[in-house]
Amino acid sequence: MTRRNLWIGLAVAVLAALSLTACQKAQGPQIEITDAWGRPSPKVATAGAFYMTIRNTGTEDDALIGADSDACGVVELHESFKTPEGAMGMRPVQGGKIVIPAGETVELKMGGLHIMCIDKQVDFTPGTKVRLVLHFEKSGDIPLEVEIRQPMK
């Protein structure tokens, strides 16, 4: 075999290894936000909040942890339930994360799952525009751009 050769023969096979590698599902969780908005409210309001869809299209479970914003003074995951009485209450998610698992959809809507805006620094009017980091157990930091706008009939 000639010295041309081998190094076609190599590079062959390097173009080999490289495009397979390509073509694998990416290893980890994947996480993509979508639709995040958050809903008006008045800066006499003391607490706003914020929704989103969150998909890990990854091949491992990830964790929303938290999240910050300058429009807050104090940022929690929260849920809402129903009380014995019937009335819906909000409290933290219990064990102060939620969960995104492989392959999975989350949604953090009106009536469930949402990150709570405490001690808003902002008036949250329509078109207002809200800087939010969202905090991931593996993923790390994301950063939003989050409008506020009503909520979809």
Second form
Amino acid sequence: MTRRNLWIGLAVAVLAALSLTACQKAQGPQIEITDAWGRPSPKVATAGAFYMTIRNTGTEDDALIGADSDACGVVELHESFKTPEGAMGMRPVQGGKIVIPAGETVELKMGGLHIMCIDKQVDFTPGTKVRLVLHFEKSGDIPLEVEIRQPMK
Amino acid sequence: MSSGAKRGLGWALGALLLIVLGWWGWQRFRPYAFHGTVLQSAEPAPDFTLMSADGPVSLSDFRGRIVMLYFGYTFCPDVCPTTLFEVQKTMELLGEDADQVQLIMISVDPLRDTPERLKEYVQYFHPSFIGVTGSEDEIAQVATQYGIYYEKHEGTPATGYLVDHTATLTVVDRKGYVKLIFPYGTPAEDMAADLKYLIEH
Ligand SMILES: [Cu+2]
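For the form predicted in complex with its partner chain instead of the form predicted alone, what are the coordinates?
Let's see the whole complex now, leading with the same chain.
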């Protein structure tokens, strides 16, 4: 290999690396999770709920498609809603996912979207910390630690 | 001080006194505006007897106190705890007057909610709360009498069936008449203000 070829090869490699990082920054979803918490509940209540704020600072939509936790037998994505009769109901989210559009923030909160923990395996007493893995359509798995605490208003 | 200045000061003081008196009078005598929806009931609230873990409970047991009725179920992890937490805060805001108010949760899921489950569930929110249930027919009758809608619908394999239900709180006054409805989401501060007014008048 001549000296000249080496320089060209090096330049190409640097350019490729630069454009790759530039692409990663400029495109795709970027998920940030804040204020994750779980609601305390009595032992006798078999189900619990997690809430959080999910922000997508990227340029592409993403979606929360599921979650897992050792603290729950099954984890499902739900929403509480008002029925046509004016009653309150709860159902799995439509389409099985919560879309987080690019540049937007979606709040999972009391009386609305929530991550439901069915068949609780631990006591949901204030101060307890629970490991939760969120599955996103594009961003993949995001693990986080969620503290059980009293609701704040 | 010149006599003109004295006169001016007198006028100013007089005007100030009028404003203060007027404001006091308005605060003192204006009609109270309830936050909840006020109902004018011609008949006393229908009495019922349902089962708690500590024996039968009738609405008429609480004549002379204010009763708040809530229809819900223990599997409900979002809407019911949100409301019961708000009532818990209301009780804290009422302070010593809290013993004038009795919350009774009536299960709309009598197949899964036993009196023992209900007791543990409601007492988690406040030690004074009572949970009751009955046969499916008894529950249906009480719910209908209080204009409460509830309907089972299929959930997922993990949740089993879910129950849509009217999530309001029904307030029965000390004489046993339905007086107020608190819609879902009424803040504790508003409920406490209304209940305090009912306790004092
Ligand atoms: Cu749910």
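We call the rigid core whatever largest set of C-alpha positions still superposes within 1.5 Å between the two forms. Given the structure is predicted, the values throughout are model-derived calculations rather than measurements. Positions refer to the first chain, counted from 1.
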Rigid core aligned, does the Cα position of residue 87 differ by 2 Å or more between the two forms? yes
